[in-house]
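Below, in structure tokens: the form predicted on its own, a single chain.
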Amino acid sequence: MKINRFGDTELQVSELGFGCGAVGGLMVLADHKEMMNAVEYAIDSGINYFDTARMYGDGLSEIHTGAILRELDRTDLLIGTKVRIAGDEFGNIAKTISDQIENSLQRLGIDTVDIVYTHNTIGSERNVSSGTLSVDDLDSIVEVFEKAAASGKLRYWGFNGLGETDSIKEALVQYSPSGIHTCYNMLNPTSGYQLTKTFPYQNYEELMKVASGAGIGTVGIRILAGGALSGSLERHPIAQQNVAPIATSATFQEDVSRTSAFEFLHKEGFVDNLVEASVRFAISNDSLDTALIGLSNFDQLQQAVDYANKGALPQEALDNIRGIWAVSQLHE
């Protein structure tokens, strides 16, 4: 497994990261044996970054992830988690963030977490109902992050790169986080590629490239578009059954239908299937430090590792994908 430096930090992260979220559900709802087998296999395969959050399974993901890593006695692995403000918590952001960091440490069973991210979207103005933080709201959050880092509770901190593109970029310049999560997949590659203003989905205007150029570590999320890029509507029993797309179509079903534009990758022999295409597409971008794979079972992990070990897609395939963005149904 290829290892990348995470921005300007001294952290070294595997190019494939272990997503512990509820969309896949493995670290929330699977039985202990399957969780343990998956984590052991991931570690043996070179994966060293585990990405969780207090929201995943109402804390269960943090509890399970922490417990299994402790059981394996692997304190050398990297853990990222997230804090999120909601509703009345906007009335005292600093206290909420401080309390959530403490609670996450308790659930994980550790004294120090490697990196903590905000989980809210970022916009020009605060919107309590949607959970959107204004750029100014980040002031008090960053202050808490810095105090927590100084006291040894966290090593680094970062932001969720979802929300309004201009506001996210403004936050990067103003606060210089160590890391950022960014949505990146074949349906919406705008965080890593410059596309036309007519692109039908949110245009992140090369956010990932901008962050990487500024020494900010990059974590790719939704590299399978919540599973849509499998090309199938079928969901694993423990996976989230209703997936809200991020910066793509209005519905999961529409995302699935649009994956047909990339079937040529299989038909022309570049890959065995669209999941392989999606994984290898993500790791083909040098601006992405680690790509999170959401998981429902051990087999999915094993396949993702196999695909990542095949390496980046050939340049011919990448060029042809760019042609799809330019002329295909993605620009209806």
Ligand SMILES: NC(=O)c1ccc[n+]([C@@H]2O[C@H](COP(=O)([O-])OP(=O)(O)OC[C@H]3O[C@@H](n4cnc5c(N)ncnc54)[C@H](OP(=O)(O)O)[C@@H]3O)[C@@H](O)[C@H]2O)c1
The other form holds:
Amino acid sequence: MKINRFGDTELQVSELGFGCGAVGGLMVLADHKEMMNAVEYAIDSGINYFDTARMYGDGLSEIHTGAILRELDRTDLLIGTKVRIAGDEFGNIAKTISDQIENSLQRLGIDTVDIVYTHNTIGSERNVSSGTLSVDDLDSIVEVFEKAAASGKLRYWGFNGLGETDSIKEALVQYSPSGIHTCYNMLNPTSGYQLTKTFPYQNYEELMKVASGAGIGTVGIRILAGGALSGSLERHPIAQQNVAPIATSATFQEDVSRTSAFEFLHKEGFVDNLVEASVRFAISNDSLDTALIGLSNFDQLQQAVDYANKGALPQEALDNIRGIWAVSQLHE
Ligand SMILES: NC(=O)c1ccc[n+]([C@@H]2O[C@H](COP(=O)([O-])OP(=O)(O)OC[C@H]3O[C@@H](n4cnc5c(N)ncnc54)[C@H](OP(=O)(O)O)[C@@H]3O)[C@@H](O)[C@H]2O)c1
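What would the structure be for the form predicted together with the ligand, rather than the form predicted on its own?
Below, the chain from earlier opens the complete complex, with every other chain and molecule after it.
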């Protein structure tokens, strides 16, 4: 598995990262043996980054991820987690973040976490009901992050690159985080590609490219559009059954129907299926340091590793994918 330097940090991350989120549910709801097998297989395959958050299974993902890595006695692997302000907590952001870092360390069972991200969206103005932090709100959070770094509780900190594109970019310039999460897939590639204003979904205006150019590490999320890029409406029994799309169509169902635009990749022999196309599409972009895969079971992990090991998509396939966005076939 290819290893990339994570922005300007000292972290070296595998091009595929292990998504411990609730959409797939493996690290939240699977039985211990399946989690253990998957994590062991991931490590043996060269995956070294595990992405969790307090929100995933209300702490369960952190507890399971920490416990399994301890059981395997692997302290050399990288863990990222996230903090999130909600409701009344907007009244005391600094204390909430500080407490959440402590609680995450406890659940993970470690003294230092490699990277902590904000999980909230970022906007031009604070919006408590949607959980959006203003760029200025990040001030007090960064202060807490810096203190936590100085006292050895975390090594690096970063932001969630979701919300309003201009505000996210402003936050990157103002605070220079070590890393960002960014939504990137064949349905919405705008974090990595410059597309016209008529593109049907939110335009991230090359956020990933801009961040990478500024020495900020990049973590790709929603590489499979929450599962829609499998081309199937069916959800795994332990997966989140209702997935809210991020920066694509209004509904998961609509996202699934949009994936037909990419079926030519399979028909023309570039790939065996859309999941392979999506994984290889993500790792084809040099601005992306690690592409997270959300997982429901061991087989999905094994497939993702096999696909990543096939390498980047051929340029002809990438050019043809670009053609789909150019003619906005996603609309049809
Ligand atoms: N920063 C943020 O706000 C944020 C937001 C979202 C995600 N994330 C991170 O990114 C990670 C991944 O994102 P995600 O889980 O939202 O979405 P994702 O990786 O785009 O999609 C995950 C889903 O894809 C399907 N899938 C995976 N492998 C497959 C295969 N081989 N064949 C068929 N289907 C397959 C599964 O659906 P089924 O379960 O139905 O089989 C799985 O639940 C998360 O775990 C989390 O760590 C961060």
